[in-house]
Amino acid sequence: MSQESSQPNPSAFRPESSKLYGEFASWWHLLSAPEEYEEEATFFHQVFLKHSKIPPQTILELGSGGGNNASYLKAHFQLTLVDLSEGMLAASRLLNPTCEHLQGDMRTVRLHRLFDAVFIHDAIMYMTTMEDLQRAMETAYVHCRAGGMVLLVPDCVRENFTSTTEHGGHDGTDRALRYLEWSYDPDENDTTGVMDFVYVLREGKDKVWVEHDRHIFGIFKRADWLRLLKEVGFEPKIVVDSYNRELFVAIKPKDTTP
């Protein structure tokens, strides 16, 4: 493997430039699998229902990826599912065919179209700049009904973020996956992190080899997250999930034009 430098770059680094999200996007139920996903779906759905101040029916999702929360969430929603990646989009055909699918960067995508609830899952955290997450935001209140509702579900914010370090991986029916996830912040004066991911990948009985992954992500500060949510036009607040992670809950006034 190349050696990389250790501070992170985030004007350089696009999401789907990446190995996961490009070349290894098929891979990407091996690394994730949609089975893991069931009981913060069930939350999300649960959110959707209590916060809402219409009830939901249409929901897009903003980076969808491999369409995991989709595949539960759409017994309950009509779902409208966008990435910037085509190779996520068309592992996500696969697990939700019944669903529409449509490619688009989640700060300029738009659609010229209104739903119930705008969802933001950790594909979020793909914002490294304030201006970025603002434009995020933007994307999600102009496609957003007015009295409905946004999902915002980062990974952490600044006063909660702990360097970690995951591992997994999931067998398929010819070949395998197995990976290693490090978690960090080499500069906590900036708004950004780096996660370093390591994939084992076995194709067939003896195929087997690695692949090192960088990927640069964003961490703000709790007030920055409600302000910005505020200055879009959202009333936002925040709910905290089982994982105890600070998820925002933004509703669009019912007296605002679209």
Ligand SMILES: C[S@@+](CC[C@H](N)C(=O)[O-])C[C@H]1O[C@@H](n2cnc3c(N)ncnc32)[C@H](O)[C@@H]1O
Second form
Amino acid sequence: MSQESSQPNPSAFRPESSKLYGEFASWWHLLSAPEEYEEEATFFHQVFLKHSKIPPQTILELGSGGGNNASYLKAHFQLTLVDLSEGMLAASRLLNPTCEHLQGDMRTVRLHRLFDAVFIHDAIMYMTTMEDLQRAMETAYVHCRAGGMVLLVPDCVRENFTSTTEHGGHDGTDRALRYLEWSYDPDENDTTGVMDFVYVLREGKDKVWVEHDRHIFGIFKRADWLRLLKEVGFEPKIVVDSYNRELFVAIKPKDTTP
Ligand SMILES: C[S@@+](CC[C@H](N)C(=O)[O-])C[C@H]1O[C@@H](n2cnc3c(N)ncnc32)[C@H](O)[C@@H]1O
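Shown: the form predicted on its own; wanted: the form predicted together with the ligand:
Below is the whole assembly, all chains and molecules, this chain first.
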């Protein structure tokens, strides 16, 4: 039996209304478990210590999702976690009850507070236009103390994007999830790619069902990332991690006015 997707077009995609971050947000840690993040969170911790011009103590994470990175970083920093999805914030609150959680859109949220550093992990992938990417960078800029830094961790840039298929999942106490994730780029001339997910969800001993979920993500050239960061006011550089991802470390210059 074939089933055609009835998903909306890319420009209409809203992450908070996706199945993963909407109705199935409470299943997030069965798809992506905190223990899978230890290695990269340890690396990010070192990047903050090495590159910031001021000792980082407070960090704002935008698009913090289920708080998996936060579950490690909170041992070293005071974290404020912001996400669009109330369901994902609820999942993160269970894991990180001592962290501050706030609902907000990384393109528009204004907390009227400064942090030593701002962190945007894979959630930055949901910026699908150059305008939205720039707005997220501006949000990071206005919340970052002078001399502080912003760390952006996209899964890819245009130059190193490849189509991938991944699978995984975990067992909980009374439910379990397995997934297949297929990322591809139907049109190399635009700034978006498609991630099709298939989830197999199991509740109790024998209630099992399958869900399809389509996400749209952004793909931007390295030079566009660097140009936008400079236009917003940062001094950016690239750091490559052990997964060969290009991380953008952007320093907010110290105020030099007398
Ligand atoms: C892959 S999850 C993040 C997982 C996270 N790295 C962790 O450690 O658990 C992506 C998150 O980005 C959030 N998101 C997408 N667009 C957003 C936006 N415009 N503003 C804030 N959060 C956004 C989604 O709600 C989702 O929780």
